[in-house]
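Only one chain is included here, represented as structure tokens and corresponding to the form predicted on its own.
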Amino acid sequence: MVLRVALHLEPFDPLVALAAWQRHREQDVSPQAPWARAAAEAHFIGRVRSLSANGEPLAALELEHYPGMTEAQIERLAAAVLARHGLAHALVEHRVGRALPGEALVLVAVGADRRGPAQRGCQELLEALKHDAPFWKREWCGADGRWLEGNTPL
């Protein structure tokens, strides 16, 4: 099992991050490598919405976190999902700080020996990030910031 977690304070390009992850994967082609079991991959890219939870135009979304603790919790969540679904690898890249509408917020990529475990594992990991990762979100509509108490529906 191979796992990578990265948090970004600045905008990041999820397709560039995914391509780098796949290049890293291709460098180790030994049959014993966890990558060798990954005949299927599932990916998800989430971006900041243009409207707030209550329908107002969104100026920015701010995510606060505790450095070190947040990454460790995400690693625990991801490791549990990988084990539960028999996944070979996972990549989680997440934005923190102030993000603008349209900017990438999260990238989740997983690999498995079949599409079913890859798709289910990606979905479960995304939901775990949404509900159990220690992020505190504030929506900015104009000059007013409002802390979010819950998560948006699927």
Second form
Amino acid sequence: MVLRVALHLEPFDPLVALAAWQRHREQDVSPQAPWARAAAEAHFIGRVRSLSANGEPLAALELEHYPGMTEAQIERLAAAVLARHGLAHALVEHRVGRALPGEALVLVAVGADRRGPAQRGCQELLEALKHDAPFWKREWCGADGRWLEGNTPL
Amino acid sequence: MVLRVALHLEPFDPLVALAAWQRHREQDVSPQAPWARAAAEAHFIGRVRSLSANGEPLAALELEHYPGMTEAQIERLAAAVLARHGLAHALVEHRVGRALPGEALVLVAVGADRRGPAQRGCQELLEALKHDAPFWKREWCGADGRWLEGNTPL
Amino acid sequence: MPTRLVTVRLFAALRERAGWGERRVALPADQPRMSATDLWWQLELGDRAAGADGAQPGSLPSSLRVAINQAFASPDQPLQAGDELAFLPPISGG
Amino acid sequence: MPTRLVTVRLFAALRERAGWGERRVALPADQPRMSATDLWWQLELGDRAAGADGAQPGSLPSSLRVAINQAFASPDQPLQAGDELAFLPPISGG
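Output the structure of the form predicted together with its partner chain; the preceding block shows the form predicted on its own.
Up next: the whole complex, starting with the chain shown before.
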């Protein structure tokens, strides 16, 4: 079981993050490596919308977090999902600070030996992040900032 | 609604395929573009296992297809899933021919305005490929080739 | 009446058991509503290729699917001159 | 008895409504089992910060969660000297 959690203060490219993660697979070729049994990978990428929750054009989305606790809490959530589904590996990268429409907010990638656990693990880890990792979003439309309370529906 | 289907006779890198797909997003910045409303993306990557269905070390996996029908059938399946979930875009890339353990067999990527449709659409499209797109797998262990009848369980 | 030809294609295990992958077949002049199921038995694919899954004449082995002109079709659909008919063993994609 | 200090942290809307984000607070010597809920009311966060979600003394607004030393904790857990206590408004991550 391999786990990586990273927060980004600046824009990040999820495909670059996935490529870095994939290099671990290519470098660790022992048959016992968690990578060797992970024939199935599920990813999720969430980006900043172009409209606010109220339907106005969004200038930016601000993401506040709790430095230290946020990272530790994501690791606890990911370890629980990894154990529950017998996953081989998981990667969580999350943006913090001020992000622009279209920029990546969150990347979740998990690997497992079969597609079912990979897909379910990826979904559960994303829901856990949304509900149980300390992040707070503020939408900026022009000069007005409005804190969101809760998440968009599934 | 944007759809791309590609078959690969040679090894392909799913992250390179995703990057090429993402460049469409970056080049097409009109607010009406399907990309603009696709804040959620779900991906699935399937690779050749290192063991056969019988648990023997696998030398190679051969994938036969029905040239012409396979591509057309994937497009029909994808169009149905795109319409059913109101998805913004979908990408399917599939390996054919002789593939080695660890090599990518299938990439499915879909975009939607919310995470639920993106995740469900990606899962349904993968199941549709597995059951309703004409592909046949033959496992090679040493000199013996064995056709698989049906798929691994979810 | 002109000769009505169809192309018959077999795939994967089915092709290897039959020993051929593609064949041009003339539909009999006296059977204007000949179907994929009829042709399956006329070509003796049932005897030589169906294995344990063999069905009785009048039906196809339940694990097989039929494509006509590269789209799934009913095995009972009457064939037309020029059709490309394929017998598809169980699919294992993705 | 030495002064027992805890660090109190507020985030997002809660921080902005209260006007501060971090404060060192001495636990009263005569309340050895003081909890996050007790401190919430002692710091008058309920009056000034809870808004429409305000609860009565004795409980926290239901939308809030408490972290002690950077892990979720019960709002009724007695605080220890040196603890880092955080009041967390509704989460919106991912």
